[in-house]
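Below you'll find only one chain, the form predicted alone, shown as structure tokens.
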Amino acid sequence: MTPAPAPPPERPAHSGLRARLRALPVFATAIPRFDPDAAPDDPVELFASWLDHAVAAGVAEPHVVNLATVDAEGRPSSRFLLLKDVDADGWRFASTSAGPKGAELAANPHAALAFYWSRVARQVRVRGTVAPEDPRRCAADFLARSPAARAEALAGGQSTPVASRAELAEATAAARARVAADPGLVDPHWTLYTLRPEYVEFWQADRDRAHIRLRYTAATGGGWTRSLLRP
């Protein structure tokens, strides 16, 4: 006779997520008209003026976005942070040099940045090149920062393990205490940096999914050419 199968393993308990993961709702908001062909011509106009329509619609922090790196060996890494400035000459954020952005964009200048604002539907992607500013530029950043901020740079060895809270407590109060004698201290490594962009792509939603894909493609000798794209 042969021997009845084995029962499968009890599953844990996360085992129901892709179902509520599929429940829960999507575009579950007033998602606002996007007309592409009255578009302007300048992405950072359309950039501003979608950033003023989030503000207005109650979007927390909408100037959180996510930036892309890979490293020397391709691979890929993503975390928030803020979008410090938007003109003609590219997107900006600010790291220190000396962490792990800063050496994926050492070894590798290219990144992608990423904002998704939920309550309005829209999403905004950028893609480009990244370079550092030049050192008074940095440094005008890192002052304009807060003095928790600036400790918090200032206390170094970012992403690199640490033995226990009591020990990071003592290094971020130390760095407090160099902050406060002298707030006009800089750190070295902090650094502002800009995304020249290949591409800007602004997407908005559709709740029958026909949703609005648009982007600016930097055209040769300056200047933007605009497509759009299926969803």
Ligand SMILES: Cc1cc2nc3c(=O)[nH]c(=O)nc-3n(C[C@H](O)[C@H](O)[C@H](O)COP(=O)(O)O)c2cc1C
Second form
Amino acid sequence: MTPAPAPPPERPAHSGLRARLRALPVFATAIPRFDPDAAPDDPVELFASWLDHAVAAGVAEPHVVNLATVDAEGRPSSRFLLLKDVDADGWRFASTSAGPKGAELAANPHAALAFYWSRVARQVRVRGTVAPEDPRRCAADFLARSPAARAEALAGGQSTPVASRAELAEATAAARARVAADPGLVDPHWTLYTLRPEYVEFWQADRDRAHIRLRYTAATGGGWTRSLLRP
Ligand SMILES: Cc1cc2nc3c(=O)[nH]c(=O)nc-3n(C[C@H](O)[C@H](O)[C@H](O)COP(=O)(O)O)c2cc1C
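Next, give the form predicted in complex with the ligand, keeping in mind that what was shown is the form predicted alone.
The complete assembly is shown below, putting the previous chain first.
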């Protein structure tokens, strides 16, 4: 047997960070049972039951989801958002269309979502195309937000640099005054987006890394095909 090649010299560790990272546990939780053979035909049904299970298990903020988008040149960005709804049409989230993610989704509607619920060692990944909902549904989502959240959106300019905290505070105060004067005011850029899934993957960790992965792929004529994936 040929001996394994010597590894390249490691860069100096940053104050022992490498060792501390490697010492951190993962999947050190009571891992729930997942029998992919008993999974429902519809991934939305399975997602709803996994979400309810996560809530019951005390997973913190299980509705926080990572959204990955790509710009017109194919460069990716990702950020966390709140999941607003899931139904037969897809996974919904809300944001301004006037910021970077809105521009990216307008240029390229392909996107992916990823949830990780560490307390139950489960991951759900969804990939598909994103479209804005009807403006009336966007307005209803906007008006369901708190006055402070509405004001922040109305202040605009999300993700653009600001000269100072004072300038920011001034803009927030002005926007809050607008909301107080007109509680029905709707930000025309506020958008409820729906990611229509091409595939949905349910991933259950195994401590010995024999993870269980079940992927639902949207079939051309409607319905879903299911496949198990290697861990
Ligand atoms: C837990 C959490 C929830 C968030 N929820 C939202 C949300 O629902 N909508 C939103 O636009 N931004 C939300 N944000 C802020 C985004 O992560 C991001 O900073 C912002 O949308 C700007 O993204 P962009 O520059 O890629 O457009 C949230 C951030 C965190 C950490």
